[in-house]
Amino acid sequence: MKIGFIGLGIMGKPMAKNLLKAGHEIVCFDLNKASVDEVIAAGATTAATSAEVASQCPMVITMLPNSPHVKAAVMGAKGVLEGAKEGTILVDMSSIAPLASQEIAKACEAKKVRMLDAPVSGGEPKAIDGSLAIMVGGDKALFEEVYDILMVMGGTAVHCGPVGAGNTTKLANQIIVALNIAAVSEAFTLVKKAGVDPHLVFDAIKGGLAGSTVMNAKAPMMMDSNFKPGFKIDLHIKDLSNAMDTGHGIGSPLPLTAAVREMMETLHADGFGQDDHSALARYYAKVSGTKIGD
């Protein structure tokens, strides 16, 4: 299938690059010339703009840092829906609001666009290797009909509801992710500070109730102090703003995920914006003057 492809950040490249590889056509944009290249290298071929992307593909996969950007690349001049013809199909792979997600629908519906939104977890890594867990909202028959697309660059893609439960499902995830790579972050801490080998520790505890994915991926990196970003924290600082901002709005509190947010936010102003999110161990190191990594 042509597919188009929009936005080739860290996510975006290897996730275009698996398209490539399972034999799909690929046109492609991004304002970076430099991930452009690399993908057309790859395989692909690129167009000017987000229309002339649209008005090439029958589907559209658009993977942007926040509703803003995707707002600009679908609605915008020379967006998708300037070049999109009817009954192209436009999945939104990007996470951000759920309210956005709605608002973009709506316009995608007055051009006879089909929309998905379809969020995805699992950072560069999973990106490469097309292990991605995919969120999706929308209609269910319209899903079926691009799930094998899907499972191209994802090893799970479950229908969530209408559109916006991909991004709510997505919020839900980063809630739980930050909380617990903050738990991490405080537990190793304390084991480092208190004169025990944090190796020896992660080791007891990771095939017990506290062992999860994100301490598994995390601590690793704690340890070594490597903090090279898969998930930035800068990111990871707009998903739990969306998430309290539809919380607020919806009347649900969300105390432990604003802590979190501040914990970051003070990362930010660190300059340790663009590291992983594993960083929030440097946020212990500052308030405990205590590293967990040597």
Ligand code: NAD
Contents of the next structure:
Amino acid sequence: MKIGFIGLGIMGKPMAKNLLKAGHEIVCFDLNKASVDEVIAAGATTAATSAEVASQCPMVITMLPNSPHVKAAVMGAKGVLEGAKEGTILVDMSSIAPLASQEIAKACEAKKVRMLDAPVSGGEPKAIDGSLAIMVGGDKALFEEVYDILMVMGGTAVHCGPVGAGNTTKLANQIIVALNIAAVSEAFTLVKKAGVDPHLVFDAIKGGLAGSTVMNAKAPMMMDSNFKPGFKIDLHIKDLSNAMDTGHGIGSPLPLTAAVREMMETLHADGFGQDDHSALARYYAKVSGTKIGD
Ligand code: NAD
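Can I get the form predicted in complex with this ligand as well, since the one above is the form predicted alone?
Now the full complex is given, and it begins with the chain already shown.
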């Protein structure tokens, strides 16, 4: 199938490349020319604007930072909706506010464009090996229509409900990941300060109840003081802010989310917003005077 792919960052690039490897034609677009060139080198073509991408493709995927970027690329000048024909499928795989997904879906409906919100979890490694966890909101029949294409990029794709439900699910995912990283940072700083080797603590507890995918991925980064992203602190602040806006809107308080968000804001203010979210360990280094890594 000829698929438009808009947003070729840490995640979008490997996802687009996997679609190429599976035999799909890709027409790609990003504001960053170097990223476009890299995906062209892998076999894609490009177009001058998101509208031109959409005019060439029956299906368009967006993988952009946040709600304003998706609104600009879809509803803005020279956006997808300017170029899309009736019946075009838009799958927004960005992590954005559920209310923004619903607003974009309404604008799509007015142009007879069919839309799903389909954010992902798993980070760059799973984007590269095509095993992302994909959580989808929108029409169930449309989900079934694009399922095989989603499964080129994902290891699972679950239909969670109407438009917005994919991003509501993603907010839950991001709360659980952030709090888990904070817990690992707090606990590993404690053991280091108490004089116990964090590597031995990791080996001792990873097979028990405290073990987690998050700990397996992030504790080694903390022990190596390697905070190359991965998933950036600034993007996680965006997700936790979206979670808190959503929670406040429906009367569902998020006290732990608020605390970890403020830790991340501290890191942003200290100039670490582009670090991986495992850099929460830096917050604990600041307040305890002890680094987990050597
Ligand atoms: P990124 O910052 O690496 O890439 C975003 C890309 O979008 C950039 O290349 C930027 O130039 C492009 N862009 C921005 N506005 C644009 C526009 N109007 N038109 C065209 N291109 C535009 O971000 P990423 O890490 O790839 O994340 C993308 C989305 O996936 C985010 O919503 C993020 O929260 C989510 N996500 C990221 C990860 C991760 O580990 N990085 C994991 C799961 C989900």
